[in-house]
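Given next, in structure tokens, is a single chain: the form predicted alone.
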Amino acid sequence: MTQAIASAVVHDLIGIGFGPSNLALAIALEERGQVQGPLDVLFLDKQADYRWHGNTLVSQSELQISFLKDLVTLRNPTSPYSFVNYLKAHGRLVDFINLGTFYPCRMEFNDYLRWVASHFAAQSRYGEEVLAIEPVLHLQQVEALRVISRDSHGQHHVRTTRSVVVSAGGTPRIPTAFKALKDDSRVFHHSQYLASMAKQPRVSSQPMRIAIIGGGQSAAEAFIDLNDSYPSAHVDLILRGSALKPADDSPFVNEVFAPQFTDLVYQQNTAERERLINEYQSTNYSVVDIDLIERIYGIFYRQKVSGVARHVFRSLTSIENAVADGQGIKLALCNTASGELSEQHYDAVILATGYDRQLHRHLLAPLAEYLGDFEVDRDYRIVTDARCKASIYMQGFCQASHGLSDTLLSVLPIRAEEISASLYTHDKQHKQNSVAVERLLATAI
């Protein structure tokens, strides 16, 4: 392996990822740090550039909740960071209001995101997957902690750090049938959904046939690009579900995003929190807006009309087996209400099968002995034993303790504050240690 290049310098905060959440926390803390005096702070992401869901944009998807949930709003609507500024300063304020919705498109939004990550350039470095973090020991405690990532060359880098935020969002799920043809460039996850069409071969005179597994958001929205994008493609939309169910939008379920349930989910027994966060899981998990459920049904009623069934919609369907065969991915299926097993070929497959949060656990492994299970503290921080001075705070992860908006936008203002709020606090703390605690951090890397 090539020597790792260290840098000598010892920053207050390195987050992990720089998606909406370490960008609303970006703004949170050179706000606050305007007051208070500035923290030195770095963020790292493997993309090569800004890009947020960049390979799920398709030209029709919208945002889910009002603009008026972006970066910074909730906590400071007079910042400059606003998605109403970034209208003002793009020239399109008055177009947007007269389009009479509150919902922008997903493309608006990225560039909106982009937009701001722009403004802290000097503090983010793109390209660069963080492989570990692990404890700077001294005395026998953790008094920082060092961050290993690797670039696009292959180049590792060794950072020192106070306190370090994990946001590296979900990883792909992807269902046991399908792990054999994880190498497979004809099944890929909807996260790549973009990239992966562009590279499909298309087979000489004959209609590409395609499956989209899943019944959520994304697998609609895949299936709406794909009849309206791909015109000669047949589609087949398999759900283990009877039906495509609507996403509960209403108002006063809508308040379960407030930031004001984060202290009620928080403050409950664990039981409690289960059954709450069970209870509102048709606000997010497997449903799909009624807008896009009506326009599929359309779809499927105009074949019935024309008689041409170009598409195929398969509920009550689960993945028994996917091999790859000379015909392409041949999906074993089964009809979970009569048990009648069938076989399918197709071209490509589309897995639209949602994300697992599990990687602040592989990322944080060198401090397990430090961390207990991950208990978390209402500002996020990870509760860890006495001899951890460091801090670890996540976000996207704490959905058992804050509940479902943690891995969601609505929240994004307001847990940026109360994060910058325990960091100002603590780094205070962290910096009142002795000047032999500093020699180490210096010489740390």
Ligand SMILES: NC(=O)c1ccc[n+]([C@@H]2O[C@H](COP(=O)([O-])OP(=O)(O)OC[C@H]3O[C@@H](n4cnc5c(N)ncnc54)[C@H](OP(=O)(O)O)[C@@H]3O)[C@@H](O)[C@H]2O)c1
The other form holds:
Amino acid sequence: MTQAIASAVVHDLIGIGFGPSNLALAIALEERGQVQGPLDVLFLDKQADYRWHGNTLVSQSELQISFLKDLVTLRNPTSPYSFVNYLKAHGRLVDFINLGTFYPCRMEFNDYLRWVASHFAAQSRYGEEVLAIEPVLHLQQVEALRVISRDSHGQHHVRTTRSVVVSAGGTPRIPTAFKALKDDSRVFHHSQYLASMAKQPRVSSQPMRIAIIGGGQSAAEAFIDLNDSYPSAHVDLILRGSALKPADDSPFVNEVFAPQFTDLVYQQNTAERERLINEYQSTNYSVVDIDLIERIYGIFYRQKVSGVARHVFRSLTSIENAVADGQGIKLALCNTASGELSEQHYDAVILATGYDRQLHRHLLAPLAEYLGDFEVDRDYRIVTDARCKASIYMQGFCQASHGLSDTLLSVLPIRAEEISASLYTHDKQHKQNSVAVERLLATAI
Ligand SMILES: Cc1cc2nc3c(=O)[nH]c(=O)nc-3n(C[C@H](O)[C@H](O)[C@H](O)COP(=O)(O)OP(=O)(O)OC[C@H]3O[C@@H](n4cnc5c(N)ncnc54)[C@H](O)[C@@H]3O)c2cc1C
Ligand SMILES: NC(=O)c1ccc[n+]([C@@H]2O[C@H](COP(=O)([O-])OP(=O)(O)OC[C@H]3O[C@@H](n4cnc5c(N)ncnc54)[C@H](OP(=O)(O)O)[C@@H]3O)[C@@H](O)[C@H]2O)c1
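We have the form predicted alone; now please give the form predicted together with this ligand.
Following is the full complex, with the preceding chain placed first.
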């Protein structure tokens, strides 16, 4: 391995990931910095350039939240980084108003996020995957954190910071039955949908047999895209549940995504937090927008009328096994109502099986002895033992304590403000109490 490139700068904050969560934080810190003085902040993202779930941006995909829940408006509607200002800057404000919608297509929201990210180019590095966050020790105390990353050329980088905010998003969930096929390009998670579909070989006049596993929004969007954009695709939609169920976005229920609801959830004991999160699962997980459900139902109904069964809806179906053989990917299916077993062959399998949220545990493993079980304070700062003077914040890994908004766009501007306020307080205390970090670094690098 070539020697790592080590920087002598001690940052105030390094953000892991530069998705919407850290973009909102970058804005909140810029605003606060104008009043309280700037912090030295750097954001690292493993993507080559800014994209918001880039391989899922199919043409029919719409934002599942009002555009007013952009990166700033809930906190500061006069911010130049609002979605409305983006529209104005791109000459589309009037046209957007004429659309009469609160739900822009995700391609446009992606463009909005890219536009905001471009304003923070000096504070961001792309193409760098953070591998680990380690302690910088002085007299048995964690005075700072060492962030180890690897760039697209395989070069390692080492940076030092007084605090980190881990906002690295979800990790594709791969069901056990498919683990052995992880290197087979015919089996891929929905997060890779566009790139992986582009690589699938197509034999003209031959139908493509495709299985989609899952019954959530991702599965539904993949189904519509395959139906509309791939005339040769014959799709089996395979789900464990008995039906595609609608996402509940009715107004009273939607109040669970209000900033005040974060306080309500946080104030409860663990059992009650869990109950609240379970009660409102159907706002977000394993559910589909009602418009999309109606479109899919219409597609299957028209098949019945025409008698041409292009797609198959396989509900109450579990995957018992998946293997590659001469005819493609063979799935062993079980109808969970009747117990009936069957086998089907597919040219490609799309795993629309959701996301896990465990990456923080992996990145912060070198700090495990200071962290306990990743309990977080109301300000999203991990509760550490007294030896750890550095601050570690998380966004997107706090659903269990802060509620369902945590993995979504719902409260981004407010959360960013809460973290930035906490950061300024802790950074000031930490700098006053510790003159050692810079000196320590001179010897540590
Ligand atoms: C297809 C899809 C559509 C969605 N649509 C909506 C919606 O309409 N409304 C809504 O409220 N929510 C939606 N969500 C939920 C989504 O989690 C949030 O919209 C939002 O993306 C959360 O932002 P984030 O910054 O926390 O995470 P992410 O957007 O996932 O960003 C994380 C970033 O971290 C980077 N990263 C990951 N690991 C590393 C590493 N080790 N080193 C460096 N960088 C790393 C990634 O490249 C990525 O850019 C959607 C989710 C998906 C999957
Ligand atoms: N347009 C948009 O804005 C858009 C588009 C896509 C996604 N999203 C968002 O992204 C998030 C994730 O949505 P998602 O659809 O990717 O995931 P999801 O809602 O978590 O749904 C995952 C699906 O996969 C199934 N599944 C999980 N493990 C399985 C296994 N081992 N075997 C078989 N099936 C399995 C689940 O089945 P069970 O129900 O049986 O558990 C569920 O139907 C949500 O917040 C969603 O709103 C938004």
